[in-house]
Structures are given as structure tokens and as C-alpha cells.
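Just one chain is shown here, as C-alpha cells, and it is the form predicted alone.
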Amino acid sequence: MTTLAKHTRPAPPQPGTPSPRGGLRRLGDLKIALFFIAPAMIGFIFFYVVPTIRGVYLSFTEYNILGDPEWVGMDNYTAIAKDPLFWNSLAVTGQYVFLNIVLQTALALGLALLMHKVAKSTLIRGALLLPWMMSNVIAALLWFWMLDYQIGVVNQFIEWAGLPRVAFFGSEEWAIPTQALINTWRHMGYTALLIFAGMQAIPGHVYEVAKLDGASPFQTFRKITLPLLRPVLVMVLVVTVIGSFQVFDTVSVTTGGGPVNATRVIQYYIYQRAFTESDFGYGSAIAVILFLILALVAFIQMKFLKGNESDLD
């Protein structure tokens, strides 16, 4: 029995059976890596979490910095819908959303396939950052002298032209078209870096094969480029829609909501009943909405475009 004992060894461990050993070094990467999370975590909680959570009480309040907040319930809510302005600064920053859209996702996938089938170089795809890294206010006001009805360059060469001057601030029909056009010339270039990034990792044989089977450019850019593209449109769709509901600077040092309404996008009104009229719970009650009106937006892109499934695969 002694014999027996002395040559008997351990069986060894099963398959999948966790190692002590294993699990202390787990543990151990877990608390190093909530060691480099815990800034950035720490951060967004105290200027996103804490904020967004104080937002969604103010909004069911009756607030002013000077007093303390009164709870009203829905009170606010009820005001909002029947508020008109409210549904006109909805219904411009709709238009707003759409032409900015429509005109950086066009124009940025224009760059994207320049860059990809004809400027190699890195300097010409730099330059394209250049509008990008250019802050808001430095890029509206620098159009808004350029676009100024008396002493604008663009509307000297207009006139030069032949042509009638345009008041693109201060005309109803130009004021949200303008902004537009403002955002997408500063976006477009960051826009079309991320387009090109997603075709840098479409393989090249997949155009190989098009080319022998003789797909012209155009039925390839259709039928190979934007289907393999898809999860990357509609990432760049998803974060350039959030951008383009809270615009806000550009209209601020441009036009100020005017005229007569005609940029008073949703964020700007927001502004205005929380700092200028110091009404911050109805200010609050907007910002919940606009937040639920990007959340579904966000939801429906997601779901009904695919954009977590790719062609590759």
C-alpha cells in the first residue's frame, strides 16, 4: 500500500477546468485594465452620467438658478407640444440635417474614391483635414465674412458675373442651405478619411475577379464598393446625423436663430430658454426629447441599414 502510494500522481486537470493559477492572472489583467479605465470612467460618469441623470430631473421641474428647482410633472412636456416654436426649430433642424447629409456623404464618398483610385499622395490626403481641425466658430466666421451681402468676396465675384447679390444670412431661403454648406465643406474631408479607410479593407482581388469578368467602373463602385461599404456608411450616417441634430455654433456666431426663425435649429432654442430665459427645466425637457429623437434615429439606422453585419463575411 505504501509502494502503491508513493508512485501514485495526480490525474490531471480535465479540459476546461479553470486553472488557479489561470484565475489569480485574470484577476490581476482585470485590475490593471480598471486601472487605465478608471480616469476616462471617472470622467464620463462626473460630465456625462451625473449630467444626463440631473437633465431628466430638471426637465420634470419648474427651475431658475435663483430658486430651487418646484417639481411640476409633465407640466413641461405638455407646454413643448403645444409650443410652436418648438415644432419650428424641429422642422429647420430637419432641414438642415437633410441637406447637410445628403451633401458630406455624397461629396466625402466622391473624395473617398479620388483618394483611393487617384491621389496617392499623403499630403494631398492631409490637406483634407485641414477644414477639420479648423474650430467651428474660426470656420463660421471666416464664411461669414466671405458670404456678407456688402463686402463679401463671393458675392463681389457674383456681381462680377453679372448676377444679383445674394443675401445668403440674411434671406429666409438661403440662411439654413448656407449653414449647411458651412458643415459639410469643414466635415467632408474627415468624412471621406473614414469612407476611404473602410475601401482600404475591401481585398483586391474581389476587383480583380469584376475586372476579368468585365464590370465596368461604375456596375463595380454598385455592386462590390457600396455593398462592402455598408457597415462603414452607416457608422459615418449614425455619427454625422447626432452631429448634424446639435448643431449649434455656426448658427450662434452667424445668424443668431434669424431671420425671423429661419435657423433656429433645436439646440439654439434650447439655449435660449435655459441661459437667456433661465427656464432650465423646459431647456431640459427639450434636450430629453431631442436625446429620444436621436436614439430612435440611431435605432432605425442601425437596424433597417445592417450595419453590424458585412458582405466580407
Contents of the next structure:
Amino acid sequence: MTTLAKHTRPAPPQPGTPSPRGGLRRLGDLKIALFFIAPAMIGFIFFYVVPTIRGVYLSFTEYNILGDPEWVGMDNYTAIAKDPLFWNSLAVTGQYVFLNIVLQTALALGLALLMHKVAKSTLIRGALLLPWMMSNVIAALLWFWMLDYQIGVVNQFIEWAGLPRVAFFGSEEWAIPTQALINTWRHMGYTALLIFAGMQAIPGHVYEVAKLDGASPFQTFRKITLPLLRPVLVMVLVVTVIGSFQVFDTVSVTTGGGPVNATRVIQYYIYQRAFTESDFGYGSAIAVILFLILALVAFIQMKFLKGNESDLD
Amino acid sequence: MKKTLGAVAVAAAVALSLSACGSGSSAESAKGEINYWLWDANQLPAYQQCADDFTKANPDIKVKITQRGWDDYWSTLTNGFVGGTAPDVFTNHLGRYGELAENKQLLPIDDAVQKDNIDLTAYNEGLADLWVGQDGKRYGLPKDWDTIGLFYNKAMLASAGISEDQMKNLTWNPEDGGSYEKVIAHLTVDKAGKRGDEAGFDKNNVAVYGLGLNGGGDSSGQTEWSYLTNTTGWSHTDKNPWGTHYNYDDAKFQSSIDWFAGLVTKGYMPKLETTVGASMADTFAAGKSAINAHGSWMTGQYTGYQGVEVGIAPTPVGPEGKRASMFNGLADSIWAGTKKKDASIKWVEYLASADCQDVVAAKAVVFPALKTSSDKAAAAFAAKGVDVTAFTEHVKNKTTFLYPITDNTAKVKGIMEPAMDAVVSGKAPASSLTQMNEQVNALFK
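I have the form predicted alone already, so could you send the form predicted together with its partner chain?
Let us now look at the entire complex, which starts with that chain.
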């Protein structure tokens, strides 16, 4: 504030004493600022802060939504620690996130390179975004029918190729990879767009210099594009990993947690405990644990990938 | 909470007694519009007809019917209870009402039933008693019932040389499956045209399965296996309704389930993994299974497929010399928070009366709860060319057992669904259910 004041006002009447006019203006700024922040702030408080605090409170209670919450202390958490389905849901979600993120990021990076270097037409670039514009539920249902064991078109092709039909959603081995692939297909265009934007921010002269020095395309990509893209990549990873951990709709409209427990991902398990089995305290406790896990994952990503620093300066 | 409920109850009692005194003139609350919910779209036309007739007889009361699919029905209803926007009257399910009654969301209707002299013996046996809660209060009047039968493809039966009489007199036991397994095996055909009981049958390349599969059956096995397991003398719980101990650890149950899962291994029933997606009825219509065990409420769908001749046989006779079918009944209940109690009671009583149930019967969709209306429904089915004795026989011969009504049904289902899936898909033996049973019974401690 003081440095700013020095720049704007070349000759302060008496250094050290705040001018009444400056103080007033600061207050005036605050009012205007509050006015502009208010819509977002109100939404944030009522739809995020209050529910989060209430969720944390409910996680220490036994609550079936029709009665009143009853304080039970750490009971929910100790029960979760011994709940094999909770640990199963963590493992299943982990498997999903791993497959989804690795594939999605790799493919998106490739697509972004193509958009950057080859496909300059807006039409093609726009077409890459099409799957992302579809609602998650629609995309899931579409694939659910196309991959159906009995009547799905994909299995028809597989059979024509002389291979045995695959129970994409029905078998325990395939259920999670199938859903990870569907969501990869849906999200990679959008992820590619974000990375592509990052690539466009890399100044062209860096590439010119590399070319002059005789760097191969692969060297350019590894030594220039990737390092300079890092802040964007970290942002993309943080957002997509958090989103990936929260997979729910695809599971809900297709396998519903099954076969056996193969797709009982953490969000679905929360929903099942809270809304199906009316155990809102238990569900809230798992949600709090998921919140902590995601906070930790985001922190580690930011810390070790140095997402808030850029190599461009 | 308790206080207000008490006050509401007193007010309701007063309102009831007032309406009783003021002969003819209806009390204030017996006016206006009441909201009514149901989940089965097939039954909507029948109940709309009932609502119109009801309003004609009671011009002060309008009924607004909302139909919601089963998947959204219960969560929307729960939200309504919490938010105060629940319907005045709604179709209730045996698997759900225990919890709702316990949480004081349902209005007991004992006084009205007594005052209006509702004849509870006019309903098919046991149906009215199902709706008396653990506290001894009545929470609904029965509207319909269902049992299980075997839908079979007549053309496939004929080409296998099995007569319809044979089909109607099947026997079953958990050791060798009886004539039921023989018929299933013979109806199974592999891609080379070999039948399931012939030498050289390729169980990995089956074109038509003898028996269709709907799923693992979770806690009740309503259409999947309960028509078999309960012929052995086994029952789901120690007593019904309001049992507090489940019996999935029983040897009789586990051997029956082992036999059931064994059908998959033998290639007579599709693998569980292949049943995710397309419905069992549609796969039957596509000619991929010869027999499907399913509920009476599916009759319209099975007999409605173009080009498939369908017959309905009763479920097989078990080791104790009797058939068995789960007997499930729905009822109409009143939300405790309704502001139009008298009107709601009138509507529920109308729904449970012959006036409305005969209308439902005439549409030949489900079997109404009243004995006389049930007969009319059977006649309406017969007029459409569908013989439904396979379903009505169970009721007539008293070979039904009740849908297991207990507390914690949603949690029991949560434990048993993956457990049964694991057994039916061959990932675990039926003996693994002993441990699951311990988890289930721990819910009641």
C-alpha cells in the first residue's frame, strides 16, 4: 500500500501521517470491492462453508435425516477404519484415478501438440471438445448400451472379429477400466484445450533458438515444451485428479457399485450409506476423510511439482 | 418433535370424532386437493380412473396423482418428509415402511378402519396384517399383491418335446435339481445345436439358456431363488414380520444356492456378468432363454412381445412336497405430516374399496388385494388370452410366504447384494454367506 501511495502521489504533504483523503478512498474501495465480491461470497458461504461445517459436525453423529442427529463422538471414524468396504472403495477409486489420469493426461498432451502444430482449423479443434459437451450421464448411458454384452454394437464387432464377447460392465476385471476409459474419452478434449492454451503462452522465440541450435522435435518437446508447460500441467493435474476422485455419475447409472464390489468407488459408497441406507453420519464421516485425502493430494502436487513457479522468468 | 406429533394426533382424533358427529357434512379438512404418488407407470391409467370416480362422489376433494420411477421414488419421498412437501397419500412397499413407521412419518389409521367398519377379511389372506407395525398400529390398507411364476417360450418347449403339462408339474430339490433341472438342461442349446443334456454339449458357446438370470437376488431373492430356497423349509428370518435374525447361514439355504449357482457352471444359466445391462425379460424376448422365473407384475410385458408365444407355469414343487412363492403386497399409506387428514383417509379407504380395485382389476395389470377383485383381474387376464392360474394358485393353495419384513432392510440389502453376486458369479462358495449372515445379524444388536 505504501509503495503504491508513493508512486501515485509524488509529493506527500507530511510523510508518515496518513492523509484523511487516502483513508476515505480506501474505505470506499472496500465497499465497492465487497459489492463485487458479494455474489460469489454469499454463494461460497451458503453452498460451501456452511454445508462443509455441518458435514463435519454430522460426521460425529448418528443421523438418519428423519430424526435428530445424535452425538456419537469418534464412533463413525473407528467403524470406518474397520470397514472392509471403505478400504475396498479406496482401492477401487485409486485404480480408477490412476488409469483415468495417466491415460487422459497422456492423450490430452498428444492432442494439444496436434492442435498446436498440425490441426489449425477451428472446426477440428472444436470437434475435440464435443464429448466434453455431453452430460456425464448421457455419455455413460451411451457407452453402457454400446458396450452391452447381449445387444451392444461393440460386442457385435468383437464377435465378427472372431473373438469372445466381453462383459465390459459385468465382469469385475473390466468394470473399472471400462469406466475409466469412458471418462477419459469424455474429458481428454477439454484437458487438451487447457494444455493447448498453456502451449500458446510459450514464446515462439524459444523454439526458434532451439531450431537454430539443431534440436530434434523430440528434444524440443522434452527440453522446452514440457518444462515451460509445467505450471499449466500442474494446474490441470490438480483439477483432473480431484475431479477423478469424485467419480460418481458414471458408476451410478451403469454398474451401481457392482459386480460384487468392483466399482463401489468412494463417492458411490458415501451415497449408498447416506441416501440408500439412511446413515448420514457415517456417510458424512467418509466424505470428511475424502476431503482430507484430496486436500493432501493437492498439497503434495503443488509442493513437489512447484505449480506456483514458472521457468519463463 | 414428539410434542407436536402428540398435538397432531389429538387434533386428528378430534377431527375424526367431529366428522363422525356431523353426519353428512364433511369436516373442514375433508376438502381441497390431496397429492397421491405411485411408481408404476403401467398402473397410472387405472388409478387416474379411480381418482376421477372419487372426485365425482366427493366433489370437495380433488386428487392429484404423480407417478415417479422406482429409482427416484424413495429418495424424493424422503426429501419430501424432511422438507414438508411429501404427498398426503403414497404407495408404500413392505421393504420400506418399517423404517418410515419407526421414524413417525406414517399416520396410523386404526381409528378410521374401526369407525368405517372396513372388512379386513375381504382382502386376500395375510395382506392386511402385513401393514401392522411393530408398535401394533396399522399403517396402510392393501392395494395389490404379487407372486412368482415361470414364464416359458412355448415354441422352444415344443421343439424340445416337453409338454406344457410336464412344465406345470415340475419338482425340484437342491441335490440333483429334480425334473426342473432336467427340463432346464434339455431346453439349453449350444451354438452347434446340441442340447444341455446331450454328450458333446459346449457349455462355453450357448445359444439358448434353459433358465434366464436377473441378478444375484440380494437379500430377498424375490424372483431369483426364493421360490426354491423356501420349499426346503428354510425362511429368511426367525419370524415374519418383524424378525430380528436372518438365516443365511442355514445349510438348507446354502445348498440351494450352491445348486442355483451351479446352473451357471453347467452352462444352463447365463453368467452373472452378462446380465448387467439389457433386462432379463428383453433377453427372453430375444430368444436367449427358454424359461424365466419372474413376478406376476411382469405378465403384461412378457405376453406383450410380438412374435413370442409365452406360457406361465407354477414354480416347481420342492423337497417338502409343496410349491413356494414370495407374497409381496403394496399398500397406500398416509404421511403423518398431511394437512388434509380426513380427505386422505377417505381416499385411502376408496383405494382399498371394491369400487377402485375393480377398476384396477379390469385393466389386467396387477392383482388387486380384495379377493373379489383378484378374481375379476384373473378373468380380465383370461379375456386377454393369458392364463394366470400359476400366480393365483399359490394364494389359493396357501403356498405363499411373506416378503421378509424387518428393520434395517436397506442395510441388509447393502451387505447381501455384493455377497450374493459373488456366490452366483462363482467367485465365492455359498458357505461364504455364513460370515455375511453374522454381519447382517450384528445390525440387530
